[in-house]
Amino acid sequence: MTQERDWNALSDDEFRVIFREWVDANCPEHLRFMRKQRPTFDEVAEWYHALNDKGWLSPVWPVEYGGMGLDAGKHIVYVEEWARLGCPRIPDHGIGLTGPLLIEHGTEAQKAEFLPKILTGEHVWCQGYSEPGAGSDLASLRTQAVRDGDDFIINGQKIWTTLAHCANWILLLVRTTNSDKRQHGITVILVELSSPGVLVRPIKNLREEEDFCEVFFENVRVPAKNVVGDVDAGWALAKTVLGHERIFLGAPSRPEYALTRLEILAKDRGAFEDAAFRSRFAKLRLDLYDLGSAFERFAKVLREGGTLGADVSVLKIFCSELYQRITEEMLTVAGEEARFYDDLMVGDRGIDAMNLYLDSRAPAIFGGSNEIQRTILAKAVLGLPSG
């Protein structure tokens, strides 16, 4: 693993440059815009270790962890250049969850053991966070750890865990403590997937494909050392490591590239000739428009050392809806052929409607359902009441 240099120290402009440069390089062609949203480790490994051989695949976390050392700024040039040149998915919740809150808040027994491992794909995480019952409303979760001298043993049931059955280590939300202010009693702690009483079951989605699972604890033994932070505390903890990294749920690269798509079928089907389609396209081309200006402005706020505050939420409502939109106008100009799951041919080019369009239904809901956003912004934003 090599770290060249200090990255924040160039010009936004000038690591753009860099970094486009060494991804068009160096991620392999076969893999650039794959269909599938999620890819296991298995299906990237080669590119994953690719990034960490360069150095390049923490880019938040520190150096002297084994990061880039990004601030605010250079990480959305990266994310934005790695969705430009259509990089795969990574399996991130080692990177961009576990990896932040052990360095925020492990111990240094806990930091030595997991961060390398992430790195180098040793250990392959997950997050245990939401449970029937307790999605959105992860304060209402009831999956029990209870002491037992040196170990926690713990009993309940998490679902849509991402990529579960490619994890062997789970980030687990659980409650240690019943109180009546839900908040309190959640504690974080980590856990290996082979652990006797636990039991992962995989989820199908409308794509035929196993994304999610279900994962079951059945007086599973933990160590009490894989505690992260104080016992009852983990709540405010868990939310810490979201930081910047909510503007990145309203970035506008998937209804970027959708409309890119729609726009290279709708010229082979003719749709340009109809009035009606020029003036919805125009309208979702002016929407995209506007969402790129609306993430540039919370950008600035990062790239000038500020903090995002609850608006932010915004940009998540606004970006998932318009790829709807987007995605819902793919399958109209596709007629009785949006019914096929395999890509559509335009020329030797494969678009793939209906793919887009059951991926578009995901973001309204995970990260915060935008039923969710929507009484965020109404609360802290405009000051409404309750109920």
Second form
Amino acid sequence: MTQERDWNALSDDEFRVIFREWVDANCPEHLRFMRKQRPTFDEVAEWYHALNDKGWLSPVWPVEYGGMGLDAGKHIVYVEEWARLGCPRIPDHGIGLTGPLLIEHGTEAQKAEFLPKILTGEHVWCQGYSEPGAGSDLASLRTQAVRDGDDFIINGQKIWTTLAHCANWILLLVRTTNSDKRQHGITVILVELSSPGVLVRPIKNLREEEDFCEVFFENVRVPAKNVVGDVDAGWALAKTVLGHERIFLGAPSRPEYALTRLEILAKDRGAFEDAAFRSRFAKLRLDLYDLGSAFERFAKVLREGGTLGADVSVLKIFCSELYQRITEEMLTVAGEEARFYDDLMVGDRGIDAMNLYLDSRAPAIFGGSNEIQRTILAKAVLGLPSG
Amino acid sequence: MPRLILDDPDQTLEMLRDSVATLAERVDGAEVFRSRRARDAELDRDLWSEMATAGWLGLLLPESMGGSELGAGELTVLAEAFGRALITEPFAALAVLPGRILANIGGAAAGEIATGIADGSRIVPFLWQDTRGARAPMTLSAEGTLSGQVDLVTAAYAATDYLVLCKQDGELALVHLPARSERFSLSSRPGLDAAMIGQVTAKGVSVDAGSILARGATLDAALSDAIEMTRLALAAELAGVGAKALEETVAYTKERVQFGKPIASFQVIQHRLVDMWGDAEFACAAVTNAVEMMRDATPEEAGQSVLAAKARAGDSAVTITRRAIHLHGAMGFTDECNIGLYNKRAITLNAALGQAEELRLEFLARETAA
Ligand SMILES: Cc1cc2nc3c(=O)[nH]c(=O)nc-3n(C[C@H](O)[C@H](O)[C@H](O)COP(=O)(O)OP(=O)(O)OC[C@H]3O[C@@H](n4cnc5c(N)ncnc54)[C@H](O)[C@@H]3O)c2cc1C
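Given the form predicted on its own above, what does the protein look like in the form predicted in complex with its partner chain?
Below, the chain from earlier opens the complete complex, with every other chain and molecule after it.
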């Protein structure tokens, strides 16, 4: 594969300008700043395909696999501009999860089979980690895969699988060996959702959108060649794949967007005339500003070729909680209008206060809940003893 | 677990609690919530009739108006029980508020309407607010035609009658009209707690002199008292919502096992739950205090206690239910799990008739003026 140019030879600022111009000109207007956090593949297909045609769908995959091969610094620019221009989130488990996992740990055959189909959108992936009994404690997962000739036979259940009902492949963590050390005996396996014995049931979220699912497996036969890495050694694979991308769990784009909505609403409702509100708004504004500074501190490490430590989790905690505080303030400014489910009107423009408030409940839970993140920080950064 | 603690010499309060609990065994509040939402409805007619039959809609009304002539203690215990059982029919907006206004005004015409509220035959929203909740009296011309627009109307479509706040010659007046006039145009938007919220526009509706129920200072006093009583009911319901959400969360976190232990055994979760419990206790204490102040103190002191109770119970219920969602993990982020419905109900009740900050400022303003 050839690449338009060697992006990493540009400065971050040069890259930013080029990237922004093209995205701004090509991301369809009606997909900008979508109300839905997780649009389905069909809803954003045209943008997905446009990115792929341009060769810009996959920022970090190496060029040889059809990616842009961006270094971490350029990747940050990519994500920042994407958010600034309000581009929709695309179903990105293939790009962000399955792809990197295969590139790092897959066989040549797996790479040849799966990577191109991620780029064309023929395969849409979802992430099958959590189970009813295994949320924060992921290592307790019990969905079982038993070897049978050239196949594995899978039984069990996954839950909270984002967009599984719009995906056709699932990246699955399964138990292949019951061992005293629970992290041992977990295997990563790729499963086609149309396989006999798979049942997907969507679950409505707080916003009454069906964006995550339960996925049931009853005697589902999967070829052993779909195992990624070694059998029983999947835990480390699943844990390492995020790498530098952990910084994006703390990217300020959600609170930033919410703060602009709060500002519009507050101006219209006269809240800025109230000194107490001004003071609260100033606090939120500066929290956001300082989140930017903290984000930069970690971004700099990456730009200089370093790797992130456990301490990056502080961004995720601060960011998700700031997002919540901003949306809670929106409900205060809304006054009696906080009773409305739908958007609040400012002129003929809708401000989706309730939508954002409800959405802001989720980031403190997923991606390792904030309690789990704090526990990691306590141990890994402060070196505190276990209880 | 936190609940209102009130003197109950003849067990009336306990009986009221029991009767709501009995209803809640048959009627699943969460299911009614979801089905009402699915139908874009304003209220659940069957449940509303049952509430009338039970005597709850006329709880405060004098016997001459078909009521049971009970007081603030009974009202709060009932509302608290609704909050706990997630019975989300518009009790405050369609029973307490209009009923109390009519009872305060008195007289035959008001009595007839109030009797209909008590027996469930009439649905009588009070039309008085704009979209943001500010008072928005319609205009009544000298010739007796009514024009204007109001929002935040409960049961705008299901209504049989409207009580309309209006202004004539600079003076406030309360008009009673059948809701079925072609001169009203209606629209509605979904509310967070699964009841549609209506907007009503009147363009030259003719009003005969007999339809004016009250005016001026009499009306003002009737309204202030009715708003106070409705705020008290809202506070009690919020206290019930918060306390029940806490209980559900305690139960869930004791059941939910991660890392080989109930998650409630983790200290950070224990502390969080204790804080939630403290919030719920304070809400119940504030409502209890308001009931006692209404019985024992001056009207001014009672007024302050109601502001405090609604502010405290509102803040507390919103905070508890929000934290409850988080402690349920992804389960809490679903519509299937009831805990989210408690949060939606808490936000709605907290927003009605003034959020906490507004009420606290009013408390301070009154205290400074006194
Ligand atoms: C919107 C959304 C999308 C998701 N998408 C996916 C997906 O695509 N694929 C997938 O596999 N999963 C997905 N998840 C699941 C997510 O990974 C889990 O929700 C998360 O791991 C938490 O697990 P849980 O929900 O079971 O909560 P639990 O682990 O049961 O936690 C409940 C509460 O207890 C707290 N808690 C748990 N353990 C401790 C402890 N040791 N100390 C202190 N507090 C603790 C938690 O912080 C939380 O508040 C998604 C979740 C959400 C909300």
